[in-house]
Every structure is written in structure tokens, then in C-alpha cells.
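Single chain ahead, by itself, as C-alpha cells, in the form predicted alone.
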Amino acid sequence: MIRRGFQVVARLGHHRELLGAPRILPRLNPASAFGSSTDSLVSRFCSEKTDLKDYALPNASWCSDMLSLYQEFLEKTKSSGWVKLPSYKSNRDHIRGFKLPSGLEVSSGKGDWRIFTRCIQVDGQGYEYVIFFHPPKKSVCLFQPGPYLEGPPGFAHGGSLAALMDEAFSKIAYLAGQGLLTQSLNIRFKNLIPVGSLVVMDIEVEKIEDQKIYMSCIAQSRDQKTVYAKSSGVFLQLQLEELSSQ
């Protein structure tokens, strides 16, 4: 069980702390029925029996590079061990049937909850992205920023890429070893990203130790001639708890 007193520090230019007293991380139980292997996590995450809308599917706003590379990776899911990850509007949908460990859950009423990267509902205006995962440690995220993510005229805001790196990291960290919360995120920007262009994010799980998952990412153009940013992140391992059937 988790003891009162867990502290999470997320760093993105500055440190932020969750409200409340510090708490100590619970130790994972390797023999638990849930999350004992990457395969079981992927199987639950990518369940085919769902009525939820998958936002990581092609639409009319996708550029030709985005569409063609999507098709290439979709073919790889048939024989090369790659898995296309669904993307629902809320993480509540991704972990249906489970909850955060005792002491971390937040009381809230019903509402239209959305992941930040899925909060713009008009196709092509905000985040268009899809993640492909090759268990246990490799992933590729295809990203096309829309005009609502503009920073400098005609280019994506750096914060929009940072947010998606964090989101992509979190999904892979979860599947690779129940990484749930960001401890640190470091980014070095290299070049501006034109709005409407394709960014290919190559993500790797570097290591897992001391209940932490260490990850890296390079965001670049499809031809790999332009590097947009490089980043690294550390995620804390936490075991979700099964919701009561009552």
C-alpha cells in the first residue's frame, strides 16, 4: 500500500510540485495480475472491444508524408512486431477499470475531460499524431502541428512539441513498465517546425531502474536531414489499482 507522503516533481524549465504532503512511492509487485508484462499492458491498452473514438486515425487534414508513413508503419504491424496505439480523448478512457494508487486519486464530477493534446476538436487545427510501439522499448510518433499550435508566424510553438513529447513518453513509459508520472523532462530545440509539416519522433526506453523509466527522443524530418529537437525524460513507476466492482 502507498503511504502518505508522495512527492512528484516535474521539470519543464522550472519545478512544479503536486499539492499536498510528500508521499513515498509504493513498491511494484512483479507477480501482480495487472501489468506484470509489457504484452499484458499492450493487450489491455489496445483492446479491440471498445466504443471509444480513436483520434489516431487518418483524416482529410493529414499531409501526404503523414499518410504515406502511417501506411508504412501500419504494414509493419502485420508482421514486424509493431503495434499502433489507439488515442482516446482522456486518460480516464485509457485506464478504464483502474485508478491511480490510493492517495493520488482526485474527486471530480462528470465532465468532458480531455488530454491536453486532444483538446482541439477540429481536424487539422491542433495536434494530429499517431504512435506506433515496438515492444519492449522502441516507438515512433508521427506528428503534424496545425495552425492553432502556432508560435512564430508559420511555425509551431516550441511548447506544443514539448507537450507532445511528454504525452508520447508517458504512453510508452506506461507500456514499457507502468510509468505513470513525469519526474523530469529536458528538451534542446534545434530548428523551427513549419505548421502542417510532418515530424517523426523516434523514442527509446534507455533503462528501467529504481522505479524510474529513462527515455530519450529525437524529433526530425522524415528524410532525417533536419533535427527539430532532442529530449530526455524520467518517469516514475506506479501500479494502478483495480476499481471495485461494487
Given for the second form:
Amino acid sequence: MIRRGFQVVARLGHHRELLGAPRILPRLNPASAFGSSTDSLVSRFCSEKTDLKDYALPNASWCSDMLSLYQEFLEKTKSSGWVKLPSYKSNRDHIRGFKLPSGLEVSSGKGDWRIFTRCIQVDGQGYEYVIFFHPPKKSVCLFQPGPYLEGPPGFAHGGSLAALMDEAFSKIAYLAGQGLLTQSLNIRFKNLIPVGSLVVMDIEVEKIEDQKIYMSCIAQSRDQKTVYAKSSGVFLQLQLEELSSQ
Amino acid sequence: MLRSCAARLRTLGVLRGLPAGRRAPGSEPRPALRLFSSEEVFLKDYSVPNPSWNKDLRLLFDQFTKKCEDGSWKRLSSYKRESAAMMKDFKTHFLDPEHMKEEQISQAQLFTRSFDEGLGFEYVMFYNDVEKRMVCLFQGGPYLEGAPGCLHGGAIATMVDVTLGTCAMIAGGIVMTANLNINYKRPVPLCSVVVINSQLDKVEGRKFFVSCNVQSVDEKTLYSEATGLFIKLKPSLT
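Hand over the structure of the form predicted together with the partner chain; the form predicted alone is what we had up.
Shown next: the complete complex, the earlier chain at its head.
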């Protein structure tokens, strides 16, 4: 009942705080203005009303560093304004209820599509990752590359990190400002990432200007002693129309 | 040079691989039993047409294959794993072989070849030694989706890294990606074919500057442009 209530409110783009367990239960704030604020985007994105499988959850392949840091952030979602983002097999699942801008229209055929970073579904073999977001600007992504992402022997392919940075940027750009498509990506690689180790990616929204969202990211080891890469990304804002009002 | 290496190593029953942006040797010679059972898979050259290749990709493949006839262009083979010889090469250049745990090595495979036919990256690269140009014909499958109906920006970044890296590697040997800068102009429709034209722009000591553009088959659409910096590894002193 609360959820139905907040979904209506969500559309009005109110709440400042998100409380509750790893889920979002925003406080009702009837006095705020309209618009797709970050809060409303977040609550819609993280809606519990789904039977879709969330891949951003621990499994047996997660190394102990990843598990413990995950628990730390999970605790933060209960009281410090952090939110855990769900991760579905396809972006089509994420944008249910929305229409793509014309020019990007897509056949609704029965193909088996997968979002690139969930392309390898065997636990631990490909991308293991989870994104935590602290509106309006901060985000942390925990990433563990599996053996199918190999480049140099024993290390993750540079392209796999580039891909995850693009993916994490895309989700944060969407929630921070309805960013949709990548405009540019700039990555400076510093050190190779051993397969199976934890990469902590700190992402900041630097600014939103001229309908573009500018973000930066530092990918490093948990103890911050090894910087794996630094990057920046620019995403274009593109508002998605709703398919139907509910 | 690559091909003769491949021929030599094949006689040892070991796979020769094509690194993606870096020179990376493959499985070590010790687990020979394991290799024999999966040899067929690992000896397979993935840079040849298969049923998932669409008409555009096949047509371009034929066109470039024709260009190879006079020796000015060469098609690069591409395998799922790297060879033991390259692995050894990599080890002498790069410290920390302790990172390579045995179980991981046996499971590991080159990222861009980790998919079943047609689902992920279908690509072939042709190289022109005189012009120092590398052309990559790439068809991105349904497991590489980003925005619905479009190729994921990260998948494009991966192929740009692979193409630029291979271009640098042919000129410089074992190289590592230092910088990658990609400008996206238009989204790439999923399952379409793109042509990545890359070239070596300049060499400064151990630095290899490369650039490329990503275009549609008819060259009417420019999807993206990218530049990259790759660094040649120095031999370690140990």
C-alpha cells in the first residue's frame, strides 16, 4: 500500500530522502515541485514490483573483499541515503513503461537480447558487479572480472573495464539527469587488474550542462594502493516518454 | 611474422593467439592433457565466416580477401586462447606471474571470443603493412546490447581497444593500452556490421599513437572516432 502511494508521489518528483532497507521507500513530501528529479527517477528505477532477476546480488563467485564491501554499502542503504541499483539481464527490462525516442525505435521481436555487461551469465565467469548510488552525485561500483574477460593472461581485458565504466556511467547519468547515450569516453589505464580481484570504482557527477552529464571515475583496489584506471564520460540527456500513465 | 610463429607453434600442439591490444601468451605447456581434449576448440580460427555472419559481413570479407591476393593486405587469424610461447614472452616482460593461478588459466579465454556463434563479437581484421592500416569488420550480436536495439558503448570501446591495440602491436610488439579516447556520434544498430579503420599515426620512443573511425558499410554514417595511446613494454631486468 505504501508502495502504490509512493509511486504516485514519485511521478510528482518530491522526496528528498530515501529510507528503508536496501529498497527505496521515499518520504512523502507534498510541498515540492514537479519534474523528473533524481529521487523520482531512482524510486522508479529501483521499484520492488518486479519478478525480474536482479544480477547485482552476491553469489558464490564473489571474493571476500567484494562481499564485505557489499555488506558495508548495504548497511549504508538503510540510513545514509545510499541506494543499491538492481541490474537486469537487459536494458529493455529497465525501461519498461517507457518509450524510446524516435530514431531509436526497436522491434519488439522475441530475440534473446542481453545487456553487454550481463552477457555471460555463469556466476563468476564474466562481469560480477553492483552499483550503489548516493543521490545526487556520488556512486560506487564494485566490480570483479572473471576469466572470460581476460586480455593479457591472468588479467582483465582493457575493453572489459572500459565497458563497465561506460555501463556504470550510463546508469548514473540516467538517474542524475536522464542521460541516455554515451557522447564520449576517455580512459587512462594505469595498472592491470588481476582476474578475480575486486575493483572499486568511485564515480562522481561533475556537472550537468547543455543537456549533457559529465562524470568522472577512479577505479582502484580496495586499499586504494593501486589505481587501475581513471576515466571521464559525457552522456547526452534524452527524456524518455512514458508509454501509459498509471 | 605472426603467421610463421603460428605455424611453428602449431606443430608443438600449442595454440597461437592473437592478443587484444596487448601481447598475451596463452596457456602454459604443462596441462597437456587438458589441451589435447579441447585442442579442437582452441585451434579454431574465429576470423572466418560462420553461419551467423550476415550478408554485409560476408561481402566485405570477400572484398578484403580479394585484396589479400597480391600480398598488400593480410587477414589476421584469431583464436580463443593465447599460445604458450606468447605467455612466456609476456612473463619475461611483465612481473608478478604469481597472479596467474592455474585454475584461472584453464578457464580463461579471450574476452572477445567468449561467446557462442553470432551472439557476441563477430569480427575479422585485415592489415596493410605498407600503409600501416588495420581494418576490422565487426558485427555485434544480441548479447552486446546497450540502449535497446543499439550496440553497447562498452562493446564499441572493446572493439576499438582491440583494433587499435592490434594495430599498435603489429608495429611495436607487446604493447599495453595507456589511453583510449572515444567520441560517439551516432548509435550503432545491434546486429549491423561496422568497419573500423585504424592507423598508426606516430611513434615516439615506446609510445604508439593510433586512431580509428567506426563507419557503416556504405561509409555514409560515421558512428564514432577514437584515438589511443599504447606503450611498448620494456623487458624486465630480472
